[in-house]
Amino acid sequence: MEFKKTQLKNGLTFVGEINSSAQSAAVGFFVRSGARDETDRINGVSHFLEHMVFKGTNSLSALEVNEIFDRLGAKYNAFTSEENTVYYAAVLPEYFSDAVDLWTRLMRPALREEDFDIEKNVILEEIAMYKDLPQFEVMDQCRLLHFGEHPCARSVLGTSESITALTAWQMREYFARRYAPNNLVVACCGNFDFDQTCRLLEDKCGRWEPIEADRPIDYFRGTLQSQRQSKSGLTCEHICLMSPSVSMQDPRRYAASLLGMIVGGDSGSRFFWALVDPAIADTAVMQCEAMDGVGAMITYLRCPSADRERVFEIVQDIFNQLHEKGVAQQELTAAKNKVLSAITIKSEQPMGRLVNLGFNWVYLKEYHSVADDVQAVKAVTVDQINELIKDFSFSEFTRYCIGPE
């Protein structure tokens, strides 16, 4: 593996992890723009814009975009989160430059009015679909309750009201502010020519004008409030808990990730043995979501509505035991092995390395090899985990429930 980086004069950053023995290559355009960069008035525009990019440019129709990707045999897609919008493709090495070239063109989309009007209906249908899935709705509502007035409270999809009122002009204005070259990182992994790709990016993106595109980064512990929503037609209780945790910039994020695995991994965790294995709840998971300057431990539980209070008591007992006794070395070892397996297996393909490479540069301006990540996980100690438990109390959480009337 060889790591290289460069930056164009307009601020666009290009990072690459070259592996000449790989059988494929992957490219990603990481836009530091998501729901937290919006306002309530235009909530959902980042995700809507992600859809619109695939509608083509002034010289490419949506059909032609799809035809080019198909001709390249590309595995391609995009996703939007609270903080980032990522566009990616994985191809055979001989088609890599073509894939990069196509993405550079799509990063300056047409945003045609007629496409906007059609796609708006697609987005509204997507919002309606997720409202019919309480496991997703409860997470959205808990985030809103937990973060309150903090920008991370906003839904990635937006609301039916904000999307209905959104105009193509507002989207173009948002695009001009957030898709600036100095707010973009291009990451590439696998078997590709770094210098050739650098020349391509300079040719295609070098004339893009930089614009100030910063975001406020404030730490927030959460509102620690509790609400329940009744909904007809449900038989199960859907529960989301959010408690404060570390940010992406905090080196303790490895310890926080392992702690989430110990408490709420999908197998062998404390939640699993106390709730899922005895069939008190059919789902009980926890994970650490480290973000820009802020973080949260997120728990999702699903159980029969009649067992709701019993589940709360068990969860609270697990949290109390953590604060009183901490975690054991055996638990940490098992969690490490699971995380290390996931890191190494995922990293065996360039596409699996791409998001890690890109996000490390977006958030930290650092390169972390697979070996670096492995060593960081191995270095976490029981004492570090237990100190983290003291610093971030699990017993202080925001709770949102959706269940039967």
Contents of the next structure:
Amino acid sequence: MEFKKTQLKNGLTFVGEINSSAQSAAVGFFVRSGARDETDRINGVSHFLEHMVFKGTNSLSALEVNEIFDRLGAKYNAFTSEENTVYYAAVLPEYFSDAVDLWTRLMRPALREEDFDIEKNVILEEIAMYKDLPQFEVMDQCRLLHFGEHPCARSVLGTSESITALTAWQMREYFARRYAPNNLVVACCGNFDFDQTCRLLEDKCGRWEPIEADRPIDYFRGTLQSQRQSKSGLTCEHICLMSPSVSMQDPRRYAASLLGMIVGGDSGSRFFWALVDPAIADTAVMQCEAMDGVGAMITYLRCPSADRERVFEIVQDIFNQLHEKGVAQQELTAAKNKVLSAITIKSEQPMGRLVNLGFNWVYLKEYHSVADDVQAVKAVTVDQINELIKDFSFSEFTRYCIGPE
Amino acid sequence: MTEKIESYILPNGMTLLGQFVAGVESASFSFLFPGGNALIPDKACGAAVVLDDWMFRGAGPYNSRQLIDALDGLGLHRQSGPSAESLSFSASMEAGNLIRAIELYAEILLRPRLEEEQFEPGRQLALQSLAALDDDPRQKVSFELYEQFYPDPLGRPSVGKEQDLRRLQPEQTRQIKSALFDGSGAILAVAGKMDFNKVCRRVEDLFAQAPAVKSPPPPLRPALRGYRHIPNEGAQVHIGFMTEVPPLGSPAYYQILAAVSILSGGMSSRLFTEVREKRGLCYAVGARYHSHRQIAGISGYAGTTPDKAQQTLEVTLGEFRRLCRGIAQDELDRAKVGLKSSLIMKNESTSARAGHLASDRFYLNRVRPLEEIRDSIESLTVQSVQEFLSGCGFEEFTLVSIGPKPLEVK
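Having seen the form predicted alone, can you show the form predicted together with the partner chain?
Following is the full complex, with the preceding chain placed first.
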């Protein structure tokens, strides 16, 4: 694999990891734009805008866009988070330039009023869909409670009220502020021609005007409050815990991710033995979510509602034990093996490498090869994890529960 | 896309399949046993899912904790679970751990401890997962749909049934284990960076004594079909629907794939365009092919708010019927390139390759080379797909809805 990068005069960055023996290639347009860049008034606009990008340009209708992608046999979609909107496509090598070309055109969408009005219904349906999925709802509500006044509190989807009130004009104004070339990274992986792609990007995106698109990245430890919402018709207790953790810029994020695996991996972890194996909870997982300048350890638990107090006690006990005794070498070794094999498996497909390549550049302006990641995971020591536990008080957390009345 | 698929039959009848993949560092395996939920006696629905949990709670020389530690120590990414006709156990890993992982699975599959005190937590977890389906109507509707559509026992929900799970006994579950795990019909497929001869030698040592257990296929009772509504005061109405088409292995298989792709392949497909893009009725709408050995269907899902549910149902089923009135050349061209791309990209993953080898052998009794699949897709014509579709009609649908009030079914 070979890494190459370049930057256009207007600030658009292009990074590529070339693997000429791959059978496919993947492209991603990473826009530094998410719920944290919104205001409460336009909450949900980043995600709605992601949908609107697929509605075409001044010279392409939505149907034409979908037909072109499908004619390329592309596996394509997009996702929006608190801080990124990522558009991607994986294709066979012979269709790669056409896929990149189409995305460059879509990055300057028409945002037509009539498309906006129809798609608003789809967004409202998506919000309703997640209302019927308490495992997602509890995460959203916990994030809101944990981050309080911090911008990361905002829901990615927005609320039915904010979406209903949103106008196409507000979206165009938001688009103009966030989709600037200097706020965009194009990442490509797999079997593709870097120089040819460079020329294409220069030709299609070289005239886009840069605009200041910064964001404040204050650290926040969380409100550490607790709330419960009762909802008729539910059967289980859905519990989300959030405690402060490392940011994407913090080199300790490898240690934090291994700690998540030790405490809340889906098998063999502390949660597994204390909660899932004895059937006290049927789901108990924890992972580190490192973000721009801020981070959180996020736990999700699902159990019979009557057992929730017992689950709280067990979880508290696990966190107390961590603070008192730290982690053991054997736990760390098992966690490393799981993380390392996941890296190996995922990196065998260009699409599996794409997100890693793109985000490393968005957050760190660094390239990390598979070997670099493997090395960074292997280098984590028990002492580093125990230091991390001391620095971040995982036993103090924000808690949100949704369960039956 | 050249490939070499190797095979070896053990003296006890077990089939080994292997495919070396160049340029990867991982290996994956997939064990498939020809016994699933449909072969379990009546009133024990869910026994296979309890058994699946129980078998990992200690095997051979390892107690529960030692076994999980050994599996995790190899960094295995594992999956297992029952379907109606088979039990599968698969894992992906760094290639150097393959033989050791197969050795551990030999203990789990042939010598699970099945200790009395480890049974109850497994049963409780199965009951909790079943209860959690009530909080996930979107997933629940698909279990309910299969139960309504397929003849019993093929439609049994793999998550089990509450009263059956409550009355299930350890000894009864041990007997079910003995009856389900037929060594002579077992398949082990391995793909990735591996030496097939070495795998064969080790597997022969480990599985040579796996006993043959022949169970006749279960008699099928008539399917319920029709429409069923399950009341629920959620934000959305969840609609599942299914219509019968020929099963895997039928000459019409590739025509069915093309039809499903035109309906619900990419974003230019008919359901996405008509239901979501033009009318904004749904966020989630789609269709897929689902097959057992003898019977299959195209199933679909649409989730929408209650005031749009009736229109969503009518537009969605209307698209199935409109499909029978003809397809365009460019629609078929897009479907073909989509199917070929999926085929190539899916096979970049060693776990997908192992899964393909095992399921082809199980359902078709042979492994289709990728070239054969690609050529079959390539040779599809508008005429051949239309001939298949005009024979379908898509008039009969099994329907399940979960929502505030029943839909009007015409």
